[in-house]
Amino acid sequence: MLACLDMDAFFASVEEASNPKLKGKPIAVIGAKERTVVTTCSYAARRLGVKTGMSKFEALKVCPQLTLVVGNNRKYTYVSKEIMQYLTTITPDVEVYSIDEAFINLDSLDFDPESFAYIVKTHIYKKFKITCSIGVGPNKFIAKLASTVFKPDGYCFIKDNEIINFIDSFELKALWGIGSRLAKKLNNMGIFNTADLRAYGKEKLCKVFGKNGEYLYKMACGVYEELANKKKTSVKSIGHSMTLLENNPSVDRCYNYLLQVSEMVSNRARTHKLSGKTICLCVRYANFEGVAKRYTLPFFTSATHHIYDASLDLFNQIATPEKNIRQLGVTLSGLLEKTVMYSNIFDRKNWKSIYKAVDSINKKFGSSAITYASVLNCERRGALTISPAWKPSGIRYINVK
């Protein structure tokens, strides 16, 4: 048995916790004062229109009563250990899902899943004063399904000779993998819920779609092999994009902060000691269109100045500065673990020299003690938003600001 713990608007709840002026009030948390979408929003801004992911100026539209935060990721990410940290308290069998999920495998527990959730959501309450929903069932897919039922604090408990019924009351959507196209795809297809998945069966479904039918054929059916990974899992990426702080034309500008993300990518993967060989760069203008492109080296690299040329090059490939450019990312896969590579055989300096004596002093003086000078041009430094992927450690840990 599984459970999934899903705090409820969690940016938005630990806000109006720390001002109780705040608590009942539609709020919308956004990442900056000067340029940013909504990152979440209290379930009283939420039954008014306000949407995450829209820009400030939408939900002002739509809600002209609605309080802005600047959020605090500090405070985020601190909240959030401290919750994971306690879930480990009651069972070692904690997946650390996203800053404000995780699955908690119960199987080992001499107690209830009712009692399991009686005396988490309490210690959260207690102590934070938020809330969380939590679900129940037989495998991650559905007590994560579950948890949604009731928010915000709620429980939700699905048995076996449940789950069909259960599944069935949700859109195609709401099954993990099926996004926007694919849902399209199923019905032209003629498939427009789990039961109609089921109803066309597994053979035509892997015969359409491959191995991936089957997976579709097993989630209509509630079926969810996958338990709940306490275990670091390997990553197959590293990357960091960045917000400009105003639609920018200037190419210049634009090398400045592809150094500065390419510096981020860099130094987790020196870090963590891993290289990779593909770059991929992805550039956002103005009307939010995007464009995308990658490149694999003939070598592996942990080193900023391999990502920053080939992310460069990229760049002047692809890039329509014209358009007046939102976002800069950098993306650095096909890693190799437990490899730092910091030259290539065409490198006249050592690098390995240069990297190590930054780093280290970096490490005992703050990250940014020792950087390039272009990227001190950039109106935005460091680390601003959480990652969905974002962890309390590894290396899906990232100090945001």
Second form
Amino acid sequence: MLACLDMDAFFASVEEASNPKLKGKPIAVIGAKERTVVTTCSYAARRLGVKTGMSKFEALKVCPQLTLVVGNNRKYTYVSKEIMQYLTTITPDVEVYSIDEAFINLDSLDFDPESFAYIVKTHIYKKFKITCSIGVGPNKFIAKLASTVFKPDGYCFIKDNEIINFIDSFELKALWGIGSRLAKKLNNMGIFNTADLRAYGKEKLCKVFGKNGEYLYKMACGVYEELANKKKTSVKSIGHSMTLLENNPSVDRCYNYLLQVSEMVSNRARTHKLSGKTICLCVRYANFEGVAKRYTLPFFTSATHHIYDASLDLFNQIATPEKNIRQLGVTLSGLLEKTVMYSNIFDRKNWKSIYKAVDSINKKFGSSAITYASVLNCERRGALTISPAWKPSGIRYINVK
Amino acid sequence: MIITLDEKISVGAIFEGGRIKPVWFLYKHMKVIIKQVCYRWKEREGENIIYKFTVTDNKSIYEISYSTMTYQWYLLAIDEGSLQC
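Having displayed the form predicted alone, please output the structure of the form predicted together with its partner chain.
Time for the whole complex; same chain goes first.
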């Protein structure tokens, strides 16, 4: 049996718990005071029509009494870490899925799923004054769906003989891997629910969707073979992106941000002893159009100056600064583990000593205690958002601001 | 309304069993008696571990912090106004 723990409106609940004045009020957590969107909102706000992803102006329009709270990422990552750590005191078979979700393998426990849910929910409420919903099922897919049924503060246990009826009660879009485009395609094929998917048949689905057809058919039968994965999986790339605050930023300002993002990527590569060959630059404009291009170096690197040089070249090739650049992202891939490369044979400076000195200063005094002077020109500095891939430890851990 | 500050303050606190319990603090020459610690969490900046608290005197909510590197307390924010705890 597997349990899926899903925190209820996590960021908003933590804000409500830490400020009793907000309790029960419609609140929305936003990223920053400047132009921004709703990261999450309380259930009171949801009832009044506020949705995640709305701009703060849209949110205030549908709910004028809404209180906007600037999110405190470090508070959320702390609470998440503590909760995930607590789960591992019950069983080591815990997969941290995201900042507010975890899968727990219940097979080795001496008590029933209901007792597990009661213990966990009581602890979380007592310690952090927030609630969570727990779904239990024979696999991750069913457990995840079950966790959504009685939100907030819910508990739902789906037994083996209830699976088919249970999944048939959901829309296709609720299934993992089915987005609105695939749902539309399935609708056009006369498939509107999981019962239709099963009736269509595995072979026909495989003909249309290839390997994915088998996956869809299995999900429609409530079969999902992946277990809770507690092992740290190796990463394929390291990437950071940053949304610029300035309207119509100058090319020089874009360069400053590129340097900052390159340093963030390099810093993580150096910390986790990784080097890579391929650098990918993504540029997104205010009209949400985007361009991306990659370049593979003839050598492995973990160094900021190499990553920055490559991304600068790519920027000059693909970016159109007149189009109002909104976001810049740099990714390092083609990774080699247990290798830190500070320089290549053409570098004249002793980069290794420089990077080691910078890293030891930042380790003691905090990230960016020492950094490139031109980064100080950036209005935004450091990782300001919690990525969906965030984990409480390892390479996916980022000490967000 | 939340007012953001970053002021050094003097705090009376109990350090017991690895836990910190702020009891009062001085702000604008006034002694604010902490009636309840609403929330506590920990942040890390390099080797500096910063303990953060939201506390209330049953009138306003205050966010205060304690740095283990500098042994300094700060008043970070005030949410003023009436509050019934």
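Source: prediction; values computed, not measured. Residue numbers count along the first chain shown, from 1. Throughout, rigid core stands for the largest set of C-alpha atoms superposing within 1.5 Å between the two forms.
Q: When the two forms are laid on each other by their rigid core, does residue 221 show a Cα shift of 2 Å or more between the two forms?
A: It does not, since the residue 221 C-alpha is displaced less than 2 Å between the two forms after the core fit.
Q: Relative to the superposed rigid core, does the CA atom of residue 343 travel 2 Å or more between the two forms?
A: For residue 343, whose C-alpha is compared between the two forms after core superposition, the shift is 2 Å or more.
Q: If the two forms are fitted on the core, does residue 321 show a Cα displacement reaching 2 angstroms between the two forms?
A: Residue 321: C-alpha displaced by 2 Å or more between the two forms.
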